[in-house]
Structure formats: C-alpha cells, structure tokens
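Next up: just one chain, as structure tokens, the form predicted on its own.
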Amino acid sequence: MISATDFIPSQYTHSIEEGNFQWSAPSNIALVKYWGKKDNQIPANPSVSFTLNNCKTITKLAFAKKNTSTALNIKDDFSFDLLFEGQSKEDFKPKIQKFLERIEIYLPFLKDYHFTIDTENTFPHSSGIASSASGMAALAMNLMSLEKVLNPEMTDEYFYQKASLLARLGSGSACRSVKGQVVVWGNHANISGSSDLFGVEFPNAVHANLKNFQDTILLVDKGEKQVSSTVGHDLMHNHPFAERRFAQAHENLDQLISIFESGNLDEFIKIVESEALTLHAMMMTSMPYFILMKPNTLEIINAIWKFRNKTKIPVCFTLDAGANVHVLYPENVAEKVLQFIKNELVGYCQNGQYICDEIGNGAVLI
C-alpha cells in the first residue's frame, strides 16, 4: 500500500540554476461525484471522471535559484510572481501560497528558487467552469518537471502519481486532471490500484460506446457562486444523509465498472444523472442549506429528458457544484444533439454561450 511518506524525497543527485517548463492540463467532469472530505484533501468517497480536452489551463513556470547572499528572511520563504493572461494577479496569490505550504514537505527545493507562474485558460475566466482543477494540475506538472531534473532516475509512474498527489493538495479534483481518459480517485474495493492519495487511470475495460464521449457545457450562470466548494464540502461533516451518500457513491462506482464494460448507455445515464441530482440534494439538505441550480438549469434538464424520451438518443446531463449543465453524449449522435442544443437549449445560456468539449487524455508538456 503506497503511503504519502513514499513521496518525500531523500537527497537530490543533480542541480539546476534556472530554466522554465510549460504544461497544459484539462478540466474534468465527475460522473460519480466527490462531496465531503477529510483532513489533507482526502475524499470522503471515491469518484470517477471523464477527462476533458478543450477546457484547459496552460501554465509556464520559470525558475531561478535565489542568491545565497539574499537576506535570510527572503531565503527562508516562498518567492513567486503570479501572472494570469500576462497580467499580475495578486488575488490568486494566497491560494498559491497555501498550496506551496502544503506541498513543501514533498518538494523541499521550493524555497531555493524564485518562481514566475504565468497561466492562462482556454475558456473564459469565471465562466462558471472550475479552473482550480486544471490550474492546480498544470502547476503540479511543472513542479514535477523541475524535480525530475533534480532526480533524473525518477520513474514515469512515480512522476504521474506524485503530480496527482500534489495537484490534490491544491484542489481535490485536480488529481483527476493529470493522466488518463477515465480517472478514479479514492479507495474502492473493486478497483485495483485506487487510492485516496492520487487519481489513477480506470484500469478496467471501457466499451466503445463510452469512448469518444462529447461534453457540451452550457453556461447558464457565469457569476461567482454564493457558496464555495470548500464551504460546501465542510457542510458534509454534520450532514444528516452523509454516511448514506458516501455508501451510495461506492455502490454507483461498482455499477459503473460493469456499465463501462458492457457499454449499456441506458444504465450509464441513470447513474450519471442520479449522481448529479444527489450532489445538489446534499447542498439543499445541509445546514445551512443552499441552492446552486438556477431556473434555467431546470429548464435545460427537463428539455433534455423530453428530447431523450421522444428521440431515444442517448444524451444526458451532469452538473458540477454550480448552475452550468454538462451535456454528455456519444460522438456518433453529435450532429443531432448539437442541433437540439442550438434549437432548444442555447436560449437558456447566459449570452447564448456554450463550449463544445470531448474526452481527452490529461496533461501535456508543451
């Protein structure tokens, strides 16, 4: 059993004065949702997600070793500049500071360098698409590239596991944005290699019906959520239905194992839509309670159900912790579904905005 201490390095064999790396990392959409966590970003239940392809963060990390004569107080602290789309972004800095503090035990070189983190998204910022998953995954990949220079003997397996572990400490779901098309995070009895510490590629068979899936994201509300995901997770601690929900996630993941193998789209749709609604039911029944869906979210859901009943086309929805709707469907029905989206659903989107995405493979070195 791998433990977190396995990722604490001993002495490095190499050194580097300065350089830069650039990685892109995608967002992901959970099919079985993670909601509720323990200390150190450990999930209260396992989750599984499709990795996206087009919605991603591109992050360039430049680094330069600090001058040893630098005043001691600077030498002994994290030093970084943060740019978002080329502009200094001071309000993002506390989150990065906290991230570096959490991962320092795993990357003891962090205080030896000054970093310039230059990051941009391929999707509109605050479009209501979680950029923390893609952003933290991209930053973790860059930091691991630097560690690989210091420790060239590192295996690929270790590289990706540790990158996922680091990403998780920045944003839980970020660990599912590192590698693989279908990614499992959290211990599950029937998925070999699954771990609370990092995401793993789904190790079992995936039927052709569930490959090349499309995800069209309908931007219902691009505003700031009134309750952050962090607060929402914390509200699961005293939630009256928490234990049953965590058990349900294990059961649904169990069912998905056989659904992925058989390619049964009707059963896939039942699990995915039920998971989305359960996530929001947990929000509505916490104390304090809150609702992140908007009236147009419900209009879209009802329109999808009506369209699916009428046409028998296997299209379904899922939701993140927000109002936007992810419309999931196989590639072979894309033309009909996109026509339906344009004809009937775009009117429910803010400024008519939606983003076409599909399953991707994870982070890429640029």
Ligand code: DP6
Second form
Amino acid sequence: MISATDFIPSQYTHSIEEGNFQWSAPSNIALVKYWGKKDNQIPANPSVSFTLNNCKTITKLAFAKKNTSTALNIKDDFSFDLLFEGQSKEDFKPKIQKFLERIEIYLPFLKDYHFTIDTENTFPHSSGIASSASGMAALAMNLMSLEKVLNPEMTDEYFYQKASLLARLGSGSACRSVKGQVVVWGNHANISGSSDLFGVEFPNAVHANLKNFQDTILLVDKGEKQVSSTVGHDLMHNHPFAERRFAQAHENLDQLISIFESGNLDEFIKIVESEALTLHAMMMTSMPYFILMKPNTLEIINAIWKFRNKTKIPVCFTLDAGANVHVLYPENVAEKVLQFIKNELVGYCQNGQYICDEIGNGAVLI
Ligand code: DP6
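If the structure you just shared is the form predicted on its own, then what does the corresponding form predicted in complex with this ligand look like?
To see the whole picture, the full complex is given below, headed by that same chain.
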C-alpha cells in the first residue's frame, strides 16, 4: 500500500532559476459526502464526487530562486505574493502560509524560491461557491509542475497522486478536483486503488445514464457562512451519530458502485438526496448545532420533489456545506429541467442567479 512517506522526495537531479506555470482546476460536487476528519486531513469516511467543468480557478505561479547572498536567514521562511484577479490579497495569505507549512516536507524546495501566486475564479467571487477546492487544486498542480522540472523522471501516476495529496492538505475536498469525471477519496474495501491520501478516478464502469450529468447550481444565499467547513468537520468528534454516519458512507458508496454499473437513476437519486440531507442532519445534531439551509433551500427541494413526481423526470438535488442547491440531471432531459428551473426555481435564488455546469475532466495545464 502507498504511504505518505513515498511522496517525500530524495535529492533532486535538476535545478531551475525562475519560470512560471498556469493551471486551471475545477470545483467538484460530492455525491457521498466527506464530513469529519482525523489528523493530517485524513477523512473519517470515503467520499465520491462529480468533477465540474465550468466552475474553475485559474492560477498562475511565477517562481524565482532567492538570492542567498543578500541575507543569511533568507531561506528561513516562505516568501510569496498573492494576487486575486491581479490585485494584492492580504487576507488569503494566512491560509496559503499554513498550506505551505503543511506541504513543505513533500516539497523541500519551497523556501528556496519567491513565489507570485496570481489567481482568479470563473464563478462570481461572492457566489457562495467554495473556491477552496478548485483553488488548492490549481496551486497544487502548479507546484507539481515545478517539482517535475526538478525531477523529470517522475511518472504521470506519481505526479497526479502527489498533486491530489498536496491539494488534500490545503482542503480535503480539493483532492477530488485534480482528476475527472468521477473521483473517489478515502479507503473503501471494494474500490481498488482507493486511498485516504489522495483522490483516484473511479476505476469501475460508469453507465451511459450517469455520464454527461448536468449540475445547475442555484445560488440561494451568497452571504458568508455562519459556520465554516473546518469547524463543522471538527464537530463530528464526539458527535452522537458519528460512527453510524461513517459506516453509512461506506454502505452508500458500496451501493453507488452497482448503481454506476447499472445506471439505475431511481436508486442513484435515493443515495444522493439522502447523503445531502444526512450531511445537514449531522450539522443540526452537532453540539453546538447549526443550520446552513435557508427557507428557500427547502422551497427548492420540495419543488424538485413535486416536479419529479409529476413528470417522472430523473432530476434530484444535493447540497454542500451551505444553502445553495445543486440540481443534478442527465443531459437528455436538460431542456425540460432548465425550463422548470426558469419557471419555478429562479424565484428562490438570490437576484435570480444560477450557474449551469456539468461533469468535467479535472485540472488542465494552460
Ligand atoms: C460538505 O473540503 O471544505 O463539501 O478539509 O476542512 O477544507 P476542509 O473541508 P472541505 O469540506 C467539504 C465538505 C463538503 C462535502 C464534500 O465535499 O465531500
């Protein structure tokens, strides 16, 4: 089995003074949710997600070797500038600093360079869509491109596994944004190659019914979340239902393996909606307890159920750690579902805003 120490490099064979890379990495939407973690960003249960296509972070990483003659202690700390859409962004810096500290053991060259990280999202900044998954994945890809220059012999497999491992240390769900289209993160007895350390492409067959899935993200509430994911994960320690929940995630993923093979959309919908509501049930039964859904989240869920009952169109919802609703459906019903969204759901969205996305293939070097 692969262990984290396998990603600690020995001596590099090559060197580079300066240069830059640019990668885009997408967001992802979990079907079986990651909620609860152990030390070092090890998930309490395995999760699986669809990689998205349109909601992306694009990050350019410029690097220049520090001039060691100017100061003796110049290599003692990380040195980086952070730009968001071309403007200096001081408030993102502590998160990046912490990320660099966590990954330094895997990339021992980090203190040798000054970095300029220039990042932008394709989705509106205040949309309430978490940019940490796409953002951390894009940064991890760039750092791996640099490491590949220092060690050109590395395999593609190592490159992508390590990129995902680094992304995980930035934000757990980010490790599922490196690859597409269906990504599993976390050890699962019946998924070969699955690992707590990094995300892997779902190795089994995916039925045509579950390919080209669409995800329309209804922006219900764009405000700052009252409780961050990090705090929410933490509340799974000593949570009265935690152990049962973690076991259930294994069971649900097990069921999804057969569902991906059979393409049974009714069964798919049951698992996906139950996972979304279970995630929020965990929040409501934490101590302290909290609710991230808004009245319009519930209005939308009920409208989807009513529409599905009436039309038999296989459309369902999922939620992440917020009030927004992801509407999931196969491509061949897209026209009807989009009409339904425009007629009946847009009124529940803040400023009528929603984002049309679909399954995608993962990070791309630009
Ligand atoms: C509800 O990956 O944002 O979206 O590891 O603390 O950065 P950290 O948490 P994060 O948690 C995501 C939780 C979720 C479910 C999921 O994406 O699986």
